[in-house]
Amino acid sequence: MSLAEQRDGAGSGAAETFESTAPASGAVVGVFPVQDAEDVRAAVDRARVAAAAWADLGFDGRRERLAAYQGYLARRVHELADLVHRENGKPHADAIFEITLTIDHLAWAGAHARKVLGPRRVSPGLLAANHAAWLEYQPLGVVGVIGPWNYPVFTPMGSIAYALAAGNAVVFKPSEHTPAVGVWLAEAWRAAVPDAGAFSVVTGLGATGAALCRAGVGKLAFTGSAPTGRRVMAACAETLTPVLMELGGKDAMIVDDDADVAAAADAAVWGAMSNGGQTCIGIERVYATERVYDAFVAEVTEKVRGLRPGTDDAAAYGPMTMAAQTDVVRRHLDDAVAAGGRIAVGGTVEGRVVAPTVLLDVPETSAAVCEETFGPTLTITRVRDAEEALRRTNANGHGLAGAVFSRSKARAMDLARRMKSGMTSVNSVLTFASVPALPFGGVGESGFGRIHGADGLREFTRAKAITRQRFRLPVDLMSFTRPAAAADALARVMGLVHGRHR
């Protein structure tokens, strides 16, 4: 079966259909089907077939077809660009830097892959010196991935490029906001890699997710928000099937006293109003302490005044994917000015678009700073100090990302050091995302995995611990046979070696 006729529904168990609409115009981008717990399974347990040749091609073989995978969408880039435009409302250029950024991914993952988790020789210290030891990583089999609809290609790829380099199969259920971008990776991959049916997809709403977590996979992918991935965890531990979280974030970014103002407003603006304000390591709160605060915030609102959020790719950015969001929006607005906080710029929402919209004196109980708005909105905050400004920032539940502005590099890295996030920029925003050896995820309430990176390699695999006996020793440690005396013996040698320290 193709993933054409999939589309049709041709040849699935699923009678139900979904259509995915443009965010810009509601128009039909495609017609999906809700596949069952039955097509499901299916899918994963033909994944189980493709992954045992995927895995047997070795790191080589699996690089060689990632390139090609890599240089088919690098080939395509203004295709899949637009589509993304028109399914996720984005415009044009911001999907093509969202693609050029999963290009960069896949290809350090397949060149990277070897060195990461090839087998290697390891101590084995004093007792075992009679032994030869060897660590490798071994794949999981099948990964399943439920991915995102903010960033349809780069969030979720962060799984999918990762978990093919270390040999498994993936099965992927695309967001139901963006079911045909999922669709067109998964097609794109079996047009550069024919020989290959490693990576497959299965389209539905949140029954098609629940049924991923349940059909056996090695490893269950998910990115969204907190509390669907408590729900997503519960159907994982029926059958203990461990789980990566990427979850939401309220990130924040302080602004000391000796900051550059100009060029943190101009970070801050793009950090919290790009691709709308839909990015879980956008910028939502700022922290700007009294010696610049005045200036930050002057700064911030002219730059805000400037944007023009609409439909069109001249845009700065396009309307909410999700018209749900919008309610969101609204509730944080109306609560942050409830609560005595002031709107100096923006504040409207006129259908799906969102004026860029900057408050002023929201309390921290406001639900505008509490929870995670997720639109184009920035709460700036005047502090005594970055220090207050640290507290405030790891006073949230979430830990996702974050940043620091300050011209000196000691300063800033200390509080990057102590910032409680996954991730931190140090004079920009969001750049930890688009280096590939970076590890990505967050803690607390932000998840728990990393995607990127070697770390990220390491997460969809096994480690695996091998000895071989090289001789025997005189007395066997690990023997009913071993002498009374020998117990001893032992003791006393640790205390010559070990006993020393204190």
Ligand code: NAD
Contents of the next structure:
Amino acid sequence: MSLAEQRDGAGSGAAETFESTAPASGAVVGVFPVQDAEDVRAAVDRARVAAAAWADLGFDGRRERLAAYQGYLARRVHELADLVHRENGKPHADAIFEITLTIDHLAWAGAHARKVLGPRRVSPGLLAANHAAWLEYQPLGVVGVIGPWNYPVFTPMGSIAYALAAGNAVVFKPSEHTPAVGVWLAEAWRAAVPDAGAFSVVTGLGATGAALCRAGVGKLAFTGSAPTGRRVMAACAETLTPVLMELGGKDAMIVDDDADVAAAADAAVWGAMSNGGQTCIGIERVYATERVYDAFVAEVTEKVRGLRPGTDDAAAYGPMTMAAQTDVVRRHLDDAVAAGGRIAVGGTVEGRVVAPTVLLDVPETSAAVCEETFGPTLTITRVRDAEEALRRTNANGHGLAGAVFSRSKARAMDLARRMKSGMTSVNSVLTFASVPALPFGGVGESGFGRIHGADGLREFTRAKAITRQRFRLPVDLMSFTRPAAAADALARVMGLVHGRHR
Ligand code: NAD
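For comparison with the form predicted alone, kindly provide the form predicted in complex with the ligand.
Full complex below, order starting with the chain above.
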């Protein structure tokens, strides 16, 4: 279905429609059909047919078509960035950055699928020495992808690109706040890869997403909030549909005694405030050791004072995409202040624009420290040492990502390893997201499963094991014809081979 047809609600049979509006102006960006369970099932049925042809193309055929898609996107970065800017509210330059990352991941997924997933021989081991053993990763058929609005290109494409490269068809339900971007991505696919209907979009609100969970997909890749994730899991449990959960975070930065304080402050401000703080892997808390705390706070507050949010292209970040998110931010600020916290800079909310805000002395039990704020705010807490910082970091139920700043390589790597999170960057923030070979995903309340990298390709497959007998042994242990003494002989061999281990 084309963008124009989506706008008219044509072709879906859906009578109901919804509008997506620009956060900056309230102008209507598009009107889209609210697709119901019947529409969604029909889309999944169509995708199932396309999936068979897509799988038959093999790794090389798919790689060629994914490359055509990536080329198509690369030639239209500004066009797509403009749509992202209008519908999501982020500055054009940030949208370009998001699209660039996406294209890089697409290229990696297409180029590495064969190596990661293709058939390979593995050792048959002692007991099956007369067999050849093969492992390969087969596609699941149709993958349902439900996405959020904060990175409307990069986030869903983390699932879509890897699922397609692994040989699946994809039906994507974009967020109701950014449907135009979702529809654009599917239209671009049709334009770039006209012979493959492997990627399509359904639009609507939560109920359309719920219908996708129940439409017979081989896997459901969900990115969004934990409460919705629980509903998605419950719906998928009805049909034992496997799920991938990319949920929220409350990421922390640890600033150790020997950190480059200016660099840490710069990274913390960008990690917390870019995209208006609406980044699942954004920095929301900093734990700085006594030795560096004062200097760090001074650097951060100075930098934050220089930031100007707004709706123009020169703004550091845009308005909140979802109007309701400003209420969450306000509640966290009020709660922090009521609990004895201090606002060092910022603290105001005007319309949809939240001032960049730094909070100090906020108790660990306050919502601003415990819950995902998803706004341009940062708490900075003084700790005795990096061990205390790590304890506090790991005390949160979320575990998406985080950062460590330290000049000691060994110390920083040790802290990074012990951080309870799926990803950690040392002496930078968010870098892991731009490394296609690295897996992306969380632990605890932040979800499970991985997109990106080899793990992200395998996530959208089932492992298939095959053995082929190369020659018959004189004694077949897995036959009723085996002699009675065979078991004793086998026990003796095991004793010789493994019995020496104590
Ligand atoms: P959300 O949970 O409100 O919605 C996400 C999607 O789920 C939307 O498309 C929505 O229509 C759909 N949905 C709603 N109800 C549903 C239901 N009952 N069944 C199926 N689908 C349903 O989240 P959001 O506000 O769009 O996104 C923000 C959240 O996403 C934040 O918590 C953020 O941290 C998280 N996020 C996580 C990652 C990650 O990779 N871990 C990336 C980006 C965003």
